[in-house]
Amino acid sequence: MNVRELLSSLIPAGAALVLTVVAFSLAVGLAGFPPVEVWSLILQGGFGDAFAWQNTLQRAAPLLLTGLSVALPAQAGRTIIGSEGALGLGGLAAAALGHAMQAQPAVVVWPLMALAGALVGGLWIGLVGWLREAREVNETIASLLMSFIAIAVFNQMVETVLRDPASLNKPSTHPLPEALMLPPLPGLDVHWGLGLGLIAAVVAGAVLKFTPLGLALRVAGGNPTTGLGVGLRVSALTIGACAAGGACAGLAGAVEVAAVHGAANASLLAGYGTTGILIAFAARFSPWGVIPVAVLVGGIAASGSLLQRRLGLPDAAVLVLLGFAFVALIGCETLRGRRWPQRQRRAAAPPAPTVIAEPAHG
């Protein structure tokens, strides 16, 4: 990469962190609240100690992989904002499988309820690229329609066939026993999730960098008609990479509820899935880029109880943030691929000189 393709990437995530920055804390200042204060209050909340740092990497867990579930799709050049649904579906299926083998070992339910999340997630996702393919429908809407009737279905399914009897207050599917909830990390209060997703980014990114499948998602994504040129798969090459997609979104739900909630509840569906839209921005849809953006997300969500409890902001001010910084991502996309240094250099030459023609004589 040379100095102009760098300040190519480098200048719109500059000016958007600029632009979120001054937006944030002008919001927070008109509030009444300090910003200097504020902004110091989510580094001490995200990143301040180990405590903070255990937090925030559990809140990056699922972010990895609802981040991968946009980032994948995109490389075949599909945008999918849908992965919402997906990740309520597939933590839906988990619930059913483990209540119905909770008599069987951890160890042979775990794979299974993984297994079965990411399939659920695959299958809903995968259809929206089928559509797009088979019926050109397009895939963002489609995606977002798929998600109202994925969580239509989840709420469903909750409140009536899976339910447990015992959840009167708030509708839940069975409970898992103790012994199938996930248990945490060696050494840290973080669960195996945050293992799986960033296991997900490390293999899908070596997949797209270096092995004959990820330059051919490449070049289908990137220009299809030169894909099909070369006899490429370019339709199933898409459906697979939104299926990809949509199985890692399936996967966090599964992981959410063998290891926070240990059933299928509305508090599955706490906005990861939308919040895998930004980190997927953010990190350019590479897959390597997807796991510092969900860590630094994850920071700041984790930092909005420290908030509410130091200054009185509501919780839901880092989800401000949050929109600033992704409004800020893509209004600054338009300056990505512009060339400062030649417009620089243009700008200060001196002018060519004028040529006058000489009248003619007759």
Contents of the next structure:
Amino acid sequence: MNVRELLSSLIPAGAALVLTVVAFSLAVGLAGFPPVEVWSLILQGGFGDAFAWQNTLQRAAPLLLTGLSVALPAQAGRTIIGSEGALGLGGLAAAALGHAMQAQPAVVVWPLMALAGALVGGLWIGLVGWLREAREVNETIASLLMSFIAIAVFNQMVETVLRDPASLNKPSTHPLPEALMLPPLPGLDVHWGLGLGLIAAVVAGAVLKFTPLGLALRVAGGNPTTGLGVGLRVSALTIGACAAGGACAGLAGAVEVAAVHGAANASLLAGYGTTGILIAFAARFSPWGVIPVAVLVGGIAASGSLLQRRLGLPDAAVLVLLGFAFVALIGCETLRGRRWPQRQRRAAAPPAPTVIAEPAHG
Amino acid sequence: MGVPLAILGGAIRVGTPLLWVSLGETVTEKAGRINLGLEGTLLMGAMTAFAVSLGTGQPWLGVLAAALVGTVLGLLHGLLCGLPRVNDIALGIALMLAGSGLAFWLGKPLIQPSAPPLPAVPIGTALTDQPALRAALDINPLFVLGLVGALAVHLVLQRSRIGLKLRVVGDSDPAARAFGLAVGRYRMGATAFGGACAGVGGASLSLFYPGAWSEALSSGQGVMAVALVIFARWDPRRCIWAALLFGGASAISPALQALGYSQGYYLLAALPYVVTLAILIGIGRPSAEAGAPGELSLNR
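Alongside the form predicted alone that was just displayed, please also present the structure of the form predicted in complex with the partner chain.
Once more the chain from above appears, this time first in line as the rest of the complex follows.
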């Protein structure tokens, strides 16, 4: 990223930050809470100490993957908004597999659980990509419909075939045995899902930036006609990108089951898929950009409990802050790369001969 | 006799907010925009209607306030999407987050009390003495209004000058500009109308059925609107059937459960989505003849 690109990103991001701070301060102020204290608690609760960071990273882990699940198809020109359903089905598959293999050693079961989640999610969103290529079905709507269908399948399975009879009030699949729960990263209190998410984001970004495959994908997404013209298999590339995105969402579900919930139930569908859409847009579909945005969102979400404890601010306030921030970020995209007329004229004017002559005099 | 009527009654109860939300979204999409933020609008409408009805004792004032709040949120979407390089899908989802957050926040004190509900249109009471049938057929006044609204929107879109202009704006940006139409204003107006309708849909949730305010009030009806509009192929009259079908699919399970069938509850409720997807697969890219607005990002 060169300096001009960086600057053109900083202007909209800065404007969005200012708008968000003003709007949210106004909102908490009107509700009778001291804005300065609210902001300092958000910083403290999200990023203030080791405990806050662990909480933040814990929440960022699934967001990294769901952000990628939207960013990767977007690189190939596909707007996918159905990650929530793919996440649910991925988690369901992992929970079912983990329960079926509960007697096996964890080192065997974990990779299989991850694979099962990624495979189910990948197939689900891959199908959406295929429908677009084969039948010109709009992928945005198709992924939304598929998400609704996935959530219905999820609920149906959790309440019938895969239900643990011991889960009475809150239907749930059979819990994983303790030995199969994903441990924290060494030296941290954050589970391995964070590591997986980071690796996925770094690798995806590197593939896009440095490999022929990544270039092919971006050409296919940016200008399909050119892609076909230079002999790229555009359909296969876009379907593949959708499937890769779905695999990330499914993996997020598997990780949440193995590291946090221990089973598949309604808590799994907590909106990580929906937030992932916004994270991907805010990161402008860059896999590396997803990392800081996901951490920031995780931090804001993590600060909610501190705000509630200290000031009695309702937990929905965090949702409002995130909503304001994303509205501002997406709205301020309009400032990006705007060519101010004056600068345009100056750049277009040919250099005057006197300017060239000047150094000779000096 | 009892079961089909119970299903119809249930379809109307569950379908009324769907009818309003899809009616509004039809107009928005007819102008070439898509608003995915109606879930937030719906919740804000539900919360506002409940609060106003609680405060004033006038449920109809609540409906009006909900429509106003919806208009404001719709205007915000319309205004921001009018700026260059602002993505309507992403902005809709962001507004969904902001709207539901605000509704939950402001609605915290409203979870306990009960507000005066909208009075039912007593068709059941007039027809029968059976309490179950009465409950099924004493219908939501907003459903009746929604029927009238659907026909009115249809007439306006098809027969009036402003309706024709709106459709031109939604169908072809260059053509609309050639005619000297202020494209941005039409889209903003259509999005504001869509927001107002979604607000009324929310009022139907909190003031009639289920008739209280809670954070679990909406089960995604706002997002469903997009599916309903496709199902109705951008025809306001068909929104009625779409709403009844989607509502009926959710209502049929309790009715069947009463008869002893309890399998497939969720799958049955998801059937309309499968059908919508099948329709899309069948027709492929929706054509102008099918009523699909050409400027809609989903159809390009």
